[in-house]
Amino acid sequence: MIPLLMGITFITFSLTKALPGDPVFSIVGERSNPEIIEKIRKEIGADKGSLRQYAGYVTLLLQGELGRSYYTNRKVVEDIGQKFPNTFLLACAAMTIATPIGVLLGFIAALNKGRAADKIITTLSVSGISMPVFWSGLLLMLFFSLRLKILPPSGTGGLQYLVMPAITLSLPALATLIRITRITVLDTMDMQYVRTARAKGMTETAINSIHIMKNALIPIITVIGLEFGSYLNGAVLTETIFGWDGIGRYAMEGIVKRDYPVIMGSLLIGTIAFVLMNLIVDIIYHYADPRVRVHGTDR
């Protein structure tokens, strides 16, 4: 984890040292009067070298900082620490939606393969994965808000806030899932050992519960578990449409402002997030699937 960190870290600042302007004009604008451009230069360290500044970064890295707003001049751990929550709620809720449906509607689709049920399912997922979210996200704030008037517009705050962006959200991975799962289990419907159990004369019941599904998990489970992940970095979208107070609105913001310390310390906290998916993920291979530990033994 420790040298994929460092690299995003030095990608990241290269790509925000190569975006057009200049911060300190954002800041101040470009009619200003030269020394205050110049003081507030050197009070944000732009007036040193790219190598100097990355430097000073890491340092703050390891002193477990993320650096100061150059606008708000807050800390960026403080913001993100306010605003991550907020992101990990909207996430969960996204999976919580997604996954139990769309686990459900694939294996329905795989069950009925051919039939009227597997083409209006697939027909969903497709029109779910093609659909953008800005647009999903305003036909749900249109009908619910402005003709219903039942949920809020935007905001950040209780339920009634977080039904909307959570279905918006969920729309994508719930489509990716329903595809994945279909695949999955219709591959594992093929496989020898699930007719072997036919002809033992095993209930249909038995078969999909105990050998179809237990054995198309592992491609569930990396499924959910780089949506969760991606969702974790903020969905900048989502976030941005309904006013969701989160990490994702929060870089954008400072991609607008050309706020480094704020899309740096962003994108990082997301890196850690989505790896630490991937490493959760991984445990739960451990204990979904007897084959991982077996090769993990044998290594």
Given for the second form:
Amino acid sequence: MIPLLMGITFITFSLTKALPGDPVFSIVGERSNPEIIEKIRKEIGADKGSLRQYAGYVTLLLQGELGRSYYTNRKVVEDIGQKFPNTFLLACAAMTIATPIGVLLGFIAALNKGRAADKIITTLSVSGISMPVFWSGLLLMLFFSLRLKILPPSGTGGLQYLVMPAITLSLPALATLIRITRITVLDTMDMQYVRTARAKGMTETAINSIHIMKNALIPIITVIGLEFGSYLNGAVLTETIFGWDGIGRYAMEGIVKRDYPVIMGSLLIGTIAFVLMNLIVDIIYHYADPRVRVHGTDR
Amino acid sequence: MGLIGKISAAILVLIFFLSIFSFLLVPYDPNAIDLDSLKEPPSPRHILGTDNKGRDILARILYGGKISVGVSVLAALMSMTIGMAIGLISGYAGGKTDTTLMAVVDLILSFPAFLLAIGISLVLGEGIYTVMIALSAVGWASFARLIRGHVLSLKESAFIEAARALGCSHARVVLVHLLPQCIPLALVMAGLKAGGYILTEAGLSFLGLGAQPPTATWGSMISTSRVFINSAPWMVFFPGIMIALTTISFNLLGDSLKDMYDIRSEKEVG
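Alternative state: the form predicted together with its partner chain, after the form predicted alone:
Every chain and every other molecule in the complex is listed next, the one we just looked at coming first.
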């Protein structure tokens, strides 16, 4: 975990260092007074050597400091802290939509393998993975906000603002969940113990709910965790389209203005959230699947 | 290959040819501004309508396809080549080399891919080559992981031992005996990756990090037409259809190749 975090900070720092253009010019303009340029250069530490800058970077990170925005001079860490709850809310809402529908459809597809229902659901799933989120988001906006006028097109706030970005964001996860649920359920159905259960005379409903569902749960949890982790790093495209005031839109604004501390701060926080979520999934996996645990202690 | 795989392959070939021979098919220059026909809805004259500068959308979609599909396919091939090289070395050499290379792979895979691609694009400056490099710099890692696993399982097989016993050099074992065994697997993954790259390229273009105006790509076409979604929805609609169609085809083709490959390897084993 620690080497991984060091690797990550090393990459974000290298990216920061390698960024083109002089950030000083972007604050004051290229024709500014040389004295002012020099003063700002000192203030943001651009005059020191690379190694000292990296040391400074890591020290600052350990103190929870991500620098200040070139434009607003506000602390990046405070901005992110302010926007994170919005991103978290959106991620939760998207998963709340995706999980039950995705699992249910995946299950239905598996139980009807090869029949029309399976084919329709599988096609929907592939389409869900293949649509760019910014496009499906814009189409939703066109339909619900501009034509039907029942939802506000963009902004941050209550449920009416949350619905469309949450649906948009849920589509790829929904599609992935359908796929994974279908595959695991199909695999589990061939297992000996399912055949045994059937031979014992258990009803199909009981087999489905007790034996198949319980075993299919682990890969499903993994997918939910991984997708959730990727949402936490700010759904840049979805948040931008719907003007949802989260980390993704914050990063996008940084990209447009080439506000590097903002971009790199969002990148770093997003990556750490992603890595932590993967770790949590590993831990859940460990406790949810006795087989993993047995193998672990055997060794 | 199943019917779905064949249809997907046919759609992709069609998109390739339409993009390449676009200049024969549409009488309009994709970048020609025509102030007399701004935001015209689809009509016989402009089959998919025109955009806010009066440019023919069909022409822009076909020219843009050349870039969007070209960039994605080339990036998939680049990722494949780098990933295969690293995977072969890592799996065959084992030991410290393997540990080090796989640590780098894990590091790259622990980044959210889209964010890392954004970071790299920012460093290199906007443009289509940048997008290609950013996609490959992020994408090679999963190829390396896959190929390494495959090499590890092949390394112990009899034909490799036999080759070594006959006095083949390590280089010959890797290039002549292992590499061909890895290519089908890598190609399947490249197909699936290319689909994902179409989406990522579109996303980067949408953020203004891809090809620069007036050059058309599918992502940038959607990006610039965002503000006209109410007055000219066709400007948003058609490029998105193309992205979705191409990505679906790549994904379905990859899936059916994967099935085909699995069946074949099962037959070989049995």
